[in-house]
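Next up is one chain by itself, shown in structure tokens, the form predicted on its own.
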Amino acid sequence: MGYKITIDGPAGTGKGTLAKSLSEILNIVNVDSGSLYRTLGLYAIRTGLEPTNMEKLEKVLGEIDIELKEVDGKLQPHLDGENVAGYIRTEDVARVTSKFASIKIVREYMAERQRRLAKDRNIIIEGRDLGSSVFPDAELKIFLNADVKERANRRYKQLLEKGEDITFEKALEMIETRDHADSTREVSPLIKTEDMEEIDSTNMSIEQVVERAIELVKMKGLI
């Protein structure tokens, strides 16, 4: 049985980049929930299928095969054995997510797969439930946050480089808007438990971040 780690937090914090840093220097798996999600999101661009469409949906997810599978040594996301690494980074494609991820049996279509991952072996794992809802036991949890502008301008930047028409306030209004969505949903809402580790990295880079997670990691004598 692996241990896991569990970074929540919500968007434009860095959880990610975090994720893949300790995955390097642990030399344990790194799980992009997150990808299984915009999975399930260009399937629905592509095939129209409807967040409303209770019925299909629930059909839909007996059908079809949503996994992470190792490439060149990393995860990436699969639809139907198709590897769509390459599709799932667009908004088109997080806006359509946004809407199936707070579907209670999307939800737990997702962390049965995110559980199979974890299974006899050691995982680093990022998103918005992980350490609340999906993983509870996990060894170490990691809250990862940020001032709401500092993580606008995270993604306007992001956006940019991508060559993306994007303006700051229109970077802002969709951080606001993931986070109000995220955190009032019903079903596994982000919140911080109180056996959650916080790191606010307003004013760190990213070196900072990860030398304060991997004391928190020696902390729970994983290392």
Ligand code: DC
Second form
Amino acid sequence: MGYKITIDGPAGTGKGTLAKSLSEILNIVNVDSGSLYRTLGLYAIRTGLEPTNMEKLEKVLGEIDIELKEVDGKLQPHLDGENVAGYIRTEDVARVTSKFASIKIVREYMAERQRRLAKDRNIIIEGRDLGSSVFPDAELKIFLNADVKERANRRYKQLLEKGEDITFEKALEMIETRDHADSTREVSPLIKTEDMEEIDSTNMSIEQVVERAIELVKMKGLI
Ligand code: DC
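Swap state to the form predicted together with 2'-deoxycytidine-5'-monophosphate (DC) from the form predicted on its own:
Everything in the complex follows now, all chains and molecules, and the chain you saw is the first one.
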């Protein structure tokens, strides 16, 4: 049995950056659970699968293979054997994905894959419902938060760098829409449970956030 560190929180708080840094410092596997959900979103865009067609969705989940496989020492999302890491980080994929992320059978499918990845090893895993639902027994549960305007500003800059056509107002609207979808869905909504350690990164640098997280790792006796 290994130990599990979960990081949950809304979009744009820097969960991915924190998880990557921690996995390098602690030398443990990093699982980006959102990439599994995004791979289904990509599949839906490619095939025209609708989130309202439950019968078809159930059949698809029984047939497709969404997996994280190790490539160059990192876990990368694969769709029926194809490495799709280069296609899932777009706003189009994010938008479609959030419609599927609220569906119970989708969450069950993803949770099963996440638990399989965590079997018998130390992992750090980030997303929305890891500490609250998928791994309630995790040794350290971090809830990473930040002010919505700050998160929108970070996302705005990231998208500008990627060359996407974006304004700050649009970035804010996208983050607010995703916050609403993440925290109001019926199945495993984004919540902070009592046993989570909150880090508010609004006025913190990445280094400060990592430092605080390492303090928590030590406090839990994991290193
Ligand atoms: O963290 P992200 O932006 O890559 O997440 C993509 C989508 O997947 C987003 O709509 C939230 C959803 N998601 C989720 O519902 N549960 C998770 N554990 C991870 C992501």
